[in-house]
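A lone chain, given as structure tokens: the form predicted alone.
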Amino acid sequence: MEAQKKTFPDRAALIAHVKSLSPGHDGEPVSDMVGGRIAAEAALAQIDPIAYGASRNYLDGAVTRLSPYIRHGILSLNEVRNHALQMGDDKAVEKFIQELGWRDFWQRIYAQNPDWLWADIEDYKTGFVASDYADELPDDIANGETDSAAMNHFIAELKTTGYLHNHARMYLAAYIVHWRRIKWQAGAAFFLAHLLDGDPASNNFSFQWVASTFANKPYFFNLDNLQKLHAGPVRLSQQ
């Protein structure tokens, strides 16, 4: 079997090179993300931790976009952690710290329990059981073309860059879930194809908590919800 070609002139050769073994979807968009060690320390020395605490539920917050390199093994939890620590004291940066915290518990949830990425760990809280829920996503949703111009933008936005910030992540998915009654499982393997961080277990452990399998109850959210995702109280560029 001929060995894969690694090394590239630039990225549009990668770029050309990718598309050439995946007939079909040459005509796609490409993320402006950039892999590799050096985009992601250059990307962690970016970082705001102490902003994030204030500013992260707005999608012009200080989001780090440290995600991607921490999904593929790029960066370490315990390597983010440590730089983070080192710009604050532990309050400043306790939020930053608390979702990295996050992220170690999926992991360590699915490595104790394997067989719950995609099964229901519990019963929906929603008055409706499992059979109630359709097993696929229907094509409006897959093309971005609902009857909500909010969630045909989050949809655009995750096919175009592989990436949402984490509330649009969590509407969309109450949407799928709660608003059109689609198992979550539909919608966290629509994620899985598309983000460039997709974490099976932080994405399907997060459905599930969105559709109140793995939860007390459900998670909705309104149109003042959306607004205010535009309309923070700190004004940062997202990094």
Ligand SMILES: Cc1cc2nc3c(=O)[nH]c(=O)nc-3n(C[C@H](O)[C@H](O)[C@H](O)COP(=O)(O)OP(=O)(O)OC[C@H]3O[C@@H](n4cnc5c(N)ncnc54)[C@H](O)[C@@H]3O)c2cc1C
Given for the second form:
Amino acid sequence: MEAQKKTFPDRAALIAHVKSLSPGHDGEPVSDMVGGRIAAEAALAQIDPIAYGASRNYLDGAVTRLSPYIRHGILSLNEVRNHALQMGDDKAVEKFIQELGWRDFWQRIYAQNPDWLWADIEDYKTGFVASDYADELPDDIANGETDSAAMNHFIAELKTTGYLHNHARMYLAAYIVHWRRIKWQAGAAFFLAHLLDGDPASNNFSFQWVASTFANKPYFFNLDNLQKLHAGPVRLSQQ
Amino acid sequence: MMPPLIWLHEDCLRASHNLFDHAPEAKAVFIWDDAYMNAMHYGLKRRVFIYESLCQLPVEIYAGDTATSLAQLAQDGRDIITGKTANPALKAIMAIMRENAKLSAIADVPFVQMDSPPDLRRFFKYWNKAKKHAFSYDGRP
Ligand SMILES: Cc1cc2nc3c(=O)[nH]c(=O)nc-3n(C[C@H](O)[C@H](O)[C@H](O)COP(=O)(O)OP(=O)(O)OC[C@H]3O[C@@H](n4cnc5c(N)ncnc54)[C@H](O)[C@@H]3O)c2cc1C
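Since we've got the form predicted alone here, give me the form predicted together with the named molecule too.
The next block holds the full complex; its first chain is the one shown before.
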């Protein structure tokens, strides 16, 4: 057996090599987010877990973009938490550490109930039953050509960068499940194919949380407000 | 005694992962398994990200079917050490490997070290217990 190359003159050469090992994926985009421990440590050095607490719900808030590194174990949750603890007192970094807890929570459920990944954990609490939802993701969503400029913006970002802010994920997931009445499984598979941090547990259980099959109520938002505020490129900012 | 073979898979791409402590001298491998990545729906974005990560790790990359390649690399009877994961597809490969080899799956450092399992029915049930450890270094009790 012959080992594959590990050194390349530049990123383009590495990408060409990965393409040669990935038949059928040639024309697909590549994210600007770079893999590996060096980039992971640089991203960790940049985090601001204190500003995070107040701003994380805004699309331009101090979110960390550590998720792809955490997803593949390049950074452990433990070291990210230990790092955050050095940056402020417990209260100041509480929100950030709690969000790390969400990942731990989903991973524990995954280990205990792998059969829950693609099955409805509970019934929908929307007044509809599972068979009322379509099985397949329509092309206009897959291609980012829906009637909603905001959703199209999120879809394009997902497909090119492989990253979406948590709220953009919540909006897009709710749009797919509740506005378009499509089974959460179809949306989850779409996300997994494009997210760099795509994780069966965090993604699918979050989708079930939005759908209400793993929550006491569905997650909704006001699409009209979002449209009005964000008719152009979406800027859900603090200003 | 023959050193074991370290099998790094996509859920444990870190040189400081506990599993390396179990066999510091051992050769580590990653199997670039196109069929597995297609089954996981991984496009080029994810594949490049993973490959870039591998380039910075003490690991050799072989292309092929994971179980077949691992069996070949461990055919001299050496043990296999890998990272523990909840991923059913990787667990299925581990089960195949265990038919002919001794395979140990080593857990990563935990986020919180709890003395009894938390209630996982809703996040806040979990968090009310986890938060007692989550704010101490290494998540200690
Ligand atoms: C529909 C939907 C799908 C999602 N799919 C994924 C997925 O495939 N993979 C994934 O890692 N996360 C997923 N999330 C959770 C969350 O959106 C992302 O973890 C987060 O947006 C990643 O960006 P960040 O690193 O900048 O996060 P930050 O806000 O900076 O958080 C730091 C870290 O905490 C963890 N984290 C934060 N929030 C959550 C959360 N709600 N659930 C689980 N972990 C969290 C992540 O590891 C993240 O990197 C999903 C959420 C929704 C609503």
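Because the structure is a prediction, the values reported are computed rather than measured. Positions refer to the first chain, counted from 1. Rigid core (definition): largest C-alpha set, two forms, superposition within 1.5 Å.
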item: Is_shifted G36 between the two forms (CA, 2 Å cut-off, rigid core); value: no
item: Core-superposed C-alpha of S20 shifting 2 Å or more between the two forms; value: yes
